[in-house]
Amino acid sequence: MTDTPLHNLTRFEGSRLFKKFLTVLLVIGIGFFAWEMTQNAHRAWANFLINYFYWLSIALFGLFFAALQHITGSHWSVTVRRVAESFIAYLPVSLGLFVVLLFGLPHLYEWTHPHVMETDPILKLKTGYLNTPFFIIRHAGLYILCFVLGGKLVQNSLRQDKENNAHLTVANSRLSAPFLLLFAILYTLAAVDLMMSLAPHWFSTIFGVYCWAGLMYSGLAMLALWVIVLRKKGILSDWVSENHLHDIGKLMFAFLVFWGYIAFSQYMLIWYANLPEETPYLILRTQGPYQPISLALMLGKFVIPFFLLVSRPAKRNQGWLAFCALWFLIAQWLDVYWMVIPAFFEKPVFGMVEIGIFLGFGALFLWSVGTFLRRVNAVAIHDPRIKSALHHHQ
């Protein structure tokens, strides 16, 4: 790739038609949620939780990815890092959605009911952790971390576009270390609180890693899609080559394999130990009505995408990589669905309610990221490693 003049960088502009389309999707999502609240509140709140956790994880991936690139001194990712940073724009929206979620806690978590905690001898021992105030405090800690340290990372990156100050890159490298450490703890707690406490008797010491693998799985797919869209619109065509797409594809493939390893490890350890407090969670999901979904996850989230993405050309073909990214995103949503829905229904429920609420959340995410990229450069143009990134070769 030849040297790219800085003034060649244009900003993202979503068409009016696309904005209207997102508005329609948002109205559809709100409408289906409101309608289902009158029909089956448990189903409405279960879908709200699925999509809250799904889209929150993708947004958090953006900060995690940016911090990881800073702390490792990565060169290749400089031209795509700003796209990941743009995912932070969804977090204020997500915070508002968390406030909404609080109204649904009694429908989602049995530990929010005092009489259940008092009469269940096992849950009674967990009251110090499983209570609503502490739940809010732990989740608020994750948002505070992302807004303070994560926000500072993005702020320094944006300041560098104007000030051309290499010391801001050094500052971000130093900020990334405490951010990543605290993020690992707080995201694990969020996964335990939102997902694992749906079955408060069950526990898995590998569950936080399992959810983090899903965060990387879906986050990299969303990064690939945004990079490809911006490349096709001409915004990143001079900045992102097939070599950059190849690296994103390699990371997608790596975390596809990593998720498969963690999923097998969690299942194998529970199956081998055969403890009565651990096995019901997986028995419910791998036998009976939910068995087809478990098989679909094994094939659709690991086996099929493994062969779709294993070759070098697959990672370098823009259209094929976009197809794989969409596949990854659907597979991850199914995984979150598999974690949530069996806690409320004896057999799978799926219809326009699930699709509509998913589209509403997706519209909020796309609107947030698009608005961010419309206001800032899509590339960190004055990062001291930008020239190395432009000449990145496999």
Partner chain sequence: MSKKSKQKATGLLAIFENPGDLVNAAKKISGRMAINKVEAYSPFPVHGLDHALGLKRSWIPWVTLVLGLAGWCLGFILQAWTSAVDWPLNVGGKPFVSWPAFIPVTFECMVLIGGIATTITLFAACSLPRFDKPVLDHSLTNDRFALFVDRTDVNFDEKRVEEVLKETHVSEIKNIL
Given for the second form:
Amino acid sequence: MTDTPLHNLTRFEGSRLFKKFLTVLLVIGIGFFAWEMTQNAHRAWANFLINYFYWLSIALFGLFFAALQHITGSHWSVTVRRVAESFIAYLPVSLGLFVVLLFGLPHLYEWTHPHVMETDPILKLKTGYLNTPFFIIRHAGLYILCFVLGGKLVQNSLRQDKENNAHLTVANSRLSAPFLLLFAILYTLAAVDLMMSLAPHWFSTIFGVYCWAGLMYSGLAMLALWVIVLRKKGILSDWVSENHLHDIGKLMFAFLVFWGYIAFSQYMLIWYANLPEETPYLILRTQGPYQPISLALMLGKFVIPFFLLVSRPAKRNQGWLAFCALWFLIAQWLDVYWMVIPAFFEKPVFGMVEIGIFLGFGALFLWSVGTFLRRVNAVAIHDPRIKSALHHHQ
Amino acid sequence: MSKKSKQKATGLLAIFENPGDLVNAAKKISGRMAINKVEAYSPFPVHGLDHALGLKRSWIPWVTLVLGLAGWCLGFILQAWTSAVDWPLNVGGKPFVSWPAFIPVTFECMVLIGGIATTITLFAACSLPRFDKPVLDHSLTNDRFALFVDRTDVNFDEKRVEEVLKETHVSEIKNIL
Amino acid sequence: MEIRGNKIITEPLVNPEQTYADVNADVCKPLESFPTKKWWVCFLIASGSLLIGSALATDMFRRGLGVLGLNQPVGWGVFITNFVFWIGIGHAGTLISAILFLFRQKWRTAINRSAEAMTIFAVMTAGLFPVIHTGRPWYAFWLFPYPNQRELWVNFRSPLVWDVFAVSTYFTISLLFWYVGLVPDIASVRDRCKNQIRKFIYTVLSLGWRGEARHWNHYEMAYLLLAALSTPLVLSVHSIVSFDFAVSILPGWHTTIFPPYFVAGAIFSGFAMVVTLLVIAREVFNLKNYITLYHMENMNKIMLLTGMLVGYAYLMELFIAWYSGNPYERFIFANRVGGPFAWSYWIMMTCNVIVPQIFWVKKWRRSIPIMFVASLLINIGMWFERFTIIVTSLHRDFLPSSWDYYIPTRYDWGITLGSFGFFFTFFLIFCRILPTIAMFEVKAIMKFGKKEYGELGD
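Given the form predicted on its own, corresponding form predicted together with its partner chain:
After this comes the whole thing, all chains and molecules, with the earlier chain placed first.
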């Protein structure tokens, strides 16, 4: 009873069919992107940006979560931490996609055009920040942080699987503090750069927090989904009990409420003050053709999932939790869509292109994380807190 | 009168020094011997005891949920009615039913009514306040744990109960008359 | 964290030699003995300050609000600063009792009772200020929506009305939560009483609690639910306080980060106050076996975290003020950092962002003198944060001809002193009549007597 179920730990192996399926999705994604480039480059790049930011946030969540668990010395989360850590595998892919994104900057951001910056009296004042080289430096900073400190964090965790050394846990909890500190700054800047500067006149001090709320929202859902899949495959079934699922479910619920709180704060304050320099951003999104999207966001990202997940059995039932996690992931996509698309089109655009590009990115994410998990244990088997995590009750 | 006699339950009070022993004894008495009129006393909540005594999960969350939602609706209706129906007043060009401005008070009403309801329900569910039940032993709110076995239970057999209790690490058995 | 072999050894939450009976004996001791000299000294200072404050407040009501330093353009000053400050102090109590409970942070048990008491008294203190600030406190009932002859209702679109709801809900729920937590402990005190009058009082307060298993069953659930309700409540209260400023169109007040920023600041200042109080309480009431250095260290860690959260908000405000390109936004922040009230801004920055950085060092996190000084500095810094936000945004308004400097008078300072007296008087009385540590919760996390746990028979 006090031993860890080591004997049972098998490696993750995606089925052949699934791999083929991912390849097909990737081809679909690339195909749609390429085709849309010939039709409407703005739409193609807008979708590229949506998915770039969406999947990057989920991958970053993995490191953020791992660091958070280290710094708080959590016991319950030890058995699911490796799954979160595995999200780092998408970051190199994401870096490649960022290089692709650079080609789309002129299509996406008004501030990349020098004549706009020179003629607009307000944007002129922002030239020191909103320029392409500085944009690249800031974003590269985020990747460097994740590869250096984040990479070390994951590396230590993997080393512990072999070395059975508790000092690595201490090292990681030390690493986590500077990681989280720098992460808060760099992710905020990424949110400002990628999302807020789409409307370069607009500004909101809470915006970084808003995007971080989305990161937690979708990241926890992705974590829940992976954990449930690995449980179903029998890999984590001895390690992760309903109590662990319940805790992930509670966190999902907490961040659902947190997102609602932040979104309301931002919306209400801008609505109330109704200042001409802030309010157009929301008028565009909450009135006219985009009103249904805003309503769908409020209902779909907050009200409905609140009731889906409020009860205790909902968080403990694996199937239901997986359903909710999928719901969360779709709702988060809608949120990013809500931030991006109104900057380009007078009316909402939605079709096969949106779905196709989303699936293509998703395939890349699943492929990279799956490959990573194939090579490492799905659980940090020698973490000094593992036993207490296995005995986790309510 | 009949109520009074019902309160004066008599039986055996087994006192333990250790929460684990209490749980074991409760399992034996309530589970194996199928005595239903059992009550356990402890200075702090002991985990596993609810299970040993066959207690179900508390139903209080339902009250909180329903009354919390009622508070939410009530709070919103109060504001909408006063601002848009009873005396519509244009303030700062905002709509009469300015829902974003109503959310804070609506939320507070939900928490206020939900919280008060939870507290009242808790005491109602425990039938407190109630002062006529005797304190069986002063150490039960301090450092000891006890199991009370009611004499009126159909399966009560004093000798058998005492025997079973003695198998556990009981430190004292009191006869409550 | 200490490592032995491949195990991380965690510090015990309670001195492992303590027994259950020790907990009751130690915690109830101050209740059952005549107050010490230390206590009387504290009490006389506190009630003396309260007296000064009350006298000045009475005089102010008689003469009118003109005796304060308020004038055009600074119409909100020290009193509103105090209101926000005291509300903020309360937040740590709810954080410890509710949020840490939901996060299963067992170390909260030793400190939650006194922190909750602090919440209640801080909210009471805070509630005084809007009422005093009206100048005519006898009309305070106008704040509530009640059916009246003029058929007028309050304006529900006003954040000041939201405040009335938020603060009164917060007070009510905190009081209920506190009382629910107290019931089993009052029963413990009752069962120790020898004096009949005392026994009667504690019996009534305990509602006849006997610790029955089926009561504990409901009790734990209700406690969880109250914690679950208090958690968003505590976020909402300071958010609504921040809305008082943020729904306006005044540069420096109107900014979207205010709600989470105020909440972080509230928790920050509240923890500083808890540390200040506990450093004294564990000394005066000899509770070092229960409120250990480990507890103090954890609180210092939270101060480090929340200090950086407010630091993030300060930087974000500065950055976005620049990024906005709005000349008014840019001016108000330049004025904060380098204007006539720059001293206040830099007190805030130093105390709130720089001072907590000392807690990176484990040795300093565990040093009582260092944390005591730091906690006092943080309290000062957080007071000046509110002062900075309120005053610097007002004193140079859109019309340069009305620009002015704000100097609080002795009425402002005297009544502020009185508020501290009010708070500490209540707190000192609380320490005398109710158990300052949640005894039943401490027992539930003690290792003592639970050797067979987890391997129960059958």
